[in-house]
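Just the one chain here, the form predicted on its own, laid out as structure tokens.
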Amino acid sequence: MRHKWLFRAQLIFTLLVCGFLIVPVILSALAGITQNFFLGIKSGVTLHWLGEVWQLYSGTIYLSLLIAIWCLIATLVIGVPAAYVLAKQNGKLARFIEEIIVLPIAIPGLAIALALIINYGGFRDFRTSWGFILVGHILYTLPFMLRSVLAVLSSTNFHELEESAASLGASFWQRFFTIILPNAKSGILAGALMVVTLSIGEFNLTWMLHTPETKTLPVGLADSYASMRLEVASAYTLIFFVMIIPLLIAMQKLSQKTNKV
């Protein structure tokens, strides 16, 4: 009997916490499709605000997706081989290098952005391009890819598999693509999920690095809340959800399927 009441209390507490978190999101989304937020749904439902957001800020959405894709490619090219080397060495030097790579997580995004501006802000063409934001995103998201892949590789006995393949005459690249990558697939997918979602939603670092011509989705969202009607800003938030949630669901499903295999 006591356990039943404890379960019910925990369930009620969980539902209250979920409600506290989800209700504001729902209200914000509804505000983006109502004629007048202050009058509520009774003022009428409209897609006008969504169309206005697309007209004003579609460029920020495309740019965020472009940066996220290139950020994912860069972190895969850098992070997966780096995780393989660190997992293979597994010594004090490897752990030190790992901590150096992970260090940007502990540093505020504004500080990373300021360091990039101080060191590379003098290169005008680079400073005013979206590539400057991309570098910041790579520094910020690389640790998530590295740690995800490293955790998976460290939990598998890939050393023996690799040695067996080498004894049969497999080259390094054959071993890397047929043994290392398949064994690290779940870590790669988990890292990719974090990299893409963090890149699309990153604000602090991007706010310091962007220019009027290189606004990303979160920066445009902040701009809409500061300078537009609440309905426009809420419609922008709704578009953000529509982009992020299907991506999260798809990548989670893919990750679960990989784990079952």
The other form holds:
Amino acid sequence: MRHKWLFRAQLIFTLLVCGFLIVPVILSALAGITQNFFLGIKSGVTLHWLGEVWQLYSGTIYLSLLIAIWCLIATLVIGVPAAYVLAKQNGKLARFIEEIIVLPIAIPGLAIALALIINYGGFRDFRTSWGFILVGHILYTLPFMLRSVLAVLSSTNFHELEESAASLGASFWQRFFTIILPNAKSGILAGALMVVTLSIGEFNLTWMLHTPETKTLPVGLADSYASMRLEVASAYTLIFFVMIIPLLIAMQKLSQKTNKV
Amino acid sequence: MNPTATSIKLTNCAKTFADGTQALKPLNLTVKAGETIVLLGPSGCGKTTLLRIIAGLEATDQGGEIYFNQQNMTSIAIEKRNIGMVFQSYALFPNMSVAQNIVYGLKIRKLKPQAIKRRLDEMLEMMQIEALAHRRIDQLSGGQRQRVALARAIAVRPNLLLLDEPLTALDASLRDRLRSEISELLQKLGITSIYVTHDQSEAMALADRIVVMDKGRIVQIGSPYDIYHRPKNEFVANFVGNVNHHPNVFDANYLTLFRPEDVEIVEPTKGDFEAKIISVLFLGDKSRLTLDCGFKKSIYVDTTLRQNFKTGMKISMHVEAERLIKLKTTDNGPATVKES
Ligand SMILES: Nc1ncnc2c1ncn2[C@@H]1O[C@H](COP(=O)(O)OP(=O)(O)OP(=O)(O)O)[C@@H](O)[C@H]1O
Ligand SMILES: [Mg+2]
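Can you now output the form predicted in complex with its partner chain? The one shown was the form predicted on its own.
Every component of the complex follows; first up is the chain already shown.
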């Protein structure tokens, strides 16, 4: 009997918390397709605001996607080999390097941005290109890729797998592509989703690094919140959700799958 | 014998790890073509290290050299040595099926698809794992994994087969069955093989010659028969079976030992010595008696006599002179044995 009560109380509490979190999201999403937010949904449903957002801000959406893709490529090219090397070495130096690469997780984005501006802000062409934002994103997301790949590598006995592939005649590159990469796949995939999600949603760093010519989606969002009609800002948010939620769901699915194995 | 079988020669091979551990003292070893050698010794004596040096997974210290058929392989990488290797934990590739695992080395060698298919079928049949060909590795039992690992190592027709405690992870009955299967397989294939174990019965069953190791050294090399009946020193005698110190033969220069199964239980007047039974372990086919003859060390006796031995009984014993193991006492330190 007591168990039943406890269960009900917990359920109600959980639902309340969920509601508290989700109601504003739903309202905001609805606002993006309402004629007039102050009159409410009965004023009619429209795609007008979405169209307006597209006109004003489609550039920021493209730029966000572009940066996310390059950021993904860079973190794959740097992060996967780096994780492999770090997993293979177990000396003090390797652990030290790992700490250094992982450091950006602990440093506020604003500080990373400031450091970048102080050091490289002088190179005008670089400073004003989206490459400047990209570098910030790579610094910020690389630790997540590295950690994720390191975790799978250290959970499989890949060292022995590699030795047995070598005994069968496989050269280093053959081993890397036929043994290491396929066995690290789940970690690489999880890392990749994380990198793309973080890059698309990144605001702190990007806000410091952007120029009026190089606005990403979240920076554009902040801009619209400050200066546009509430409906436009909401429609913009809706677009952001549509982009980011599939990524989050994929990430969740993937981590469920790897937990099961 | 397999015509492609390779002879192995190691000269002066030692191994000092980066942290300063000297896992192997400089040693020499010759393995004849087609021979099965078992490296036997207690944990930490350097068996795996020696095997990895032969494989090319570790480099020997300066001065050591490795020859396959007169050809110096010392600086040749493992992937160029054409060996087959079976690891204690099998090291099967989890991203591939059983069949893909077996043909991995053949694909690397760029064999024609038909040749690969033929070799795969041959291996599956030889190891009796046809039904498992399309299974994933994590759907196999320990014994099945072991067969796949063997098939994968043999499929490439290696010059040399290296096995590092391949049966240790299996339970006892499966271990016995696979042991005799491996023994048959090695005979049939005639590949030069080096097998690492710390289990003396495994070594006896498989080896043409046993290499007994201790603390990074080779202590004795010989046939299983020689190792058991003519051990070089007390360490070897003890490691491959039980031995007793003779209670009433005293010689400053010799140590006189005998094995529990070489004792005859005789009439009280005809014995060399007598002792009191401390405990009786009835094993069905034989009884193992532990006896006290007044020394610190007890004496163990195995007997097949159908007699109901009781604790506290006194019995008389005799050991035939040719069954005594006589060791020069100077040989009882950690011996350095040069291979003849
Ligand atoms: N990479 C290494 N670095 C430092 N010391 C090592 C390394 N590998 C092995 N050793 C040491 O070298 C010695 C011999 O090790 P090895 O693995 O060859 O023993 P083993 O005879 O195979 O033992 P076991 O039966 O337990 O497998 C041990 O003292 C071990 O601790
Ligand atoms: Mg070992």
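Each form is matched to the other, and the largest set of C-alpha atoms that superpose within 1.5 Å is called the rigid core. Positions refer to the first chain, counted from 1. No experiment lies behind these values; they were computed from the predicted model shown.
Residue displacement note: A9 has its CA displaced by at least 2 Å between the two forms (rigid core superposed).
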